[in-house]
Amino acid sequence: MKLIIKFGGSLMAKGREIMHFLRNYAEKKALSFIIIPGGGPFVEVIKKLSERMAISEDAAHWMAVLAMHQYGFFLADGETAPLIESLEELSNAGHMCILLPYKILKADDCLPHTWDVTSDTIAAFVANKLGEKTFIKLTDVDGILDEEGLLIERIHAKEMIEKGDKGCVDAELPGFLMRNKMCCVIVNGNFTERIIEVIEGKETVCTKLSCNLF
């Protein structure tokens, strides 16, 4: 069983602790976790530079993708999870690996080069390439909140598009999920028990963002 987990940059402070927990769980349960790193503070530098120096969207896009690599190296520091750069390497990646997406995106350059596309959509893209219809997004909030700050447990991607509401995901993700009939489960990675409950298909505090009717 392969699970694609997008690991948000907002979890950087506890990132390696969470990685260690996930690796132990994957080994214990004989699962395979493919970690897609976010951009974290590394991509924020590129955003600020882009604003000051008028970098083209193409250049900013690829620089931001490489920022994901930097976060990947950070998460791998002190861990046994290998860093891989191609889908072909997954067969020998063990129970957990960190996927660095630059070469994969260069080989299939189908995503828009705008700030609407971040590591969220890239994680969905990788999942889709692997034939997976669901991926997990770990972040530092409980999920998508409504106007009153209450958690939305389930929401259709079309509803997010119609409202123009991005919540805690990038602007491109709802459309990508719609086009490819996919689902994303957003969970607060600071609570490892919630991650496990999502993995095991149990009810927990999270948001399920889907293109299917519930």
Ligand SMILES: Nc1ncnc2c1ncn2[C@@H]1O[C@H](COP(=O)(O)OP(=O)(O)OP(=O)(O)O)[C@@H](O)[C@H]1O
Contents of the next structure:
Amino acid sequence: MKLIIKFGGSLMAKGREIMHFLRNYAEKKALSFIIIPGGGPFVEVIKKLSERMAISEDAAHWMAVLAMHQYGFFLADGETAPLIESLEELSNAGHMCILLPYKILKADDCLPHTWDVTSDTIAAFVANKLGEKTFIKLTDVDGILDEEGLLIERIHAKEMIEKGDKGCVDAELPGFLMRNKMCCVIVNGNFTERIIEVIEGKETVCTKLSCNLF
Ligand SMILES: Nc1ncnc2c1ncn2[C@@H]1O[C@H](COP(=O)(O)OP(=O)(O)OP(=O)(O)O)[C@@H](O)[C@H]1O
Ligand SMILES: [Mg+2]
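Requested next: the structure of the form predicted in complex with this ligand (the form predicted alone having been shown above).
Starting with the chain above, the whole complex follows.
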């Protein structure tokens, strides 16, 4: 079984520890995890730069994509997983690899170059290219929280678009999921047992963001 996991930059502090856990689990269960790195602190630098100086949306887009590479190299340090740059390399990637998306995005440059598209939509884009209808987003909160801070367990992508609600996902993701009939499960990566429960299809603390009726 192949699984696309977007690994949030927000998890940097425990990032490599979680990566080790995932690699061991993938090996034990003979699974294939494809890790899509977030942008984390590397993308914040670019955001600040683009606020202060005139950087074109194109330049900012590619710089932000390369910020994902920086986080990917960080996560790979300690030999947790190989870094790959094309979908063809997946066949030799073992039980877990980290996908650096620059070349794939350059070859198929169909995502808008705006700050609405970040690593969440890029993870969905890669999942879609691989024919996967779902992906897991690991982040540092329990899922999407409502105005009172309570966890929303299930939400339709359409509802997020209508409410203009972004939560902890990028603004483009709900629309991308709708157009491609996909879903995303948002889990707090600091609780590895929850990641396993999601993978094993068990009930756990998370948000299911979907375009299907439940
Ligand atoms: N309604 C909401 N529900 C949940 N989290 C929210 C909400 N609104 C804002 N957030 C914030 O979103 C953050 C998670 O998103 P963020 O983009 O920072 O992390 P990430 O996607 O894991 O990292 P990266 O974008 O670097 O990969 C949370 O830490 C939280 O502070
Ligand atoms: Mg984010």
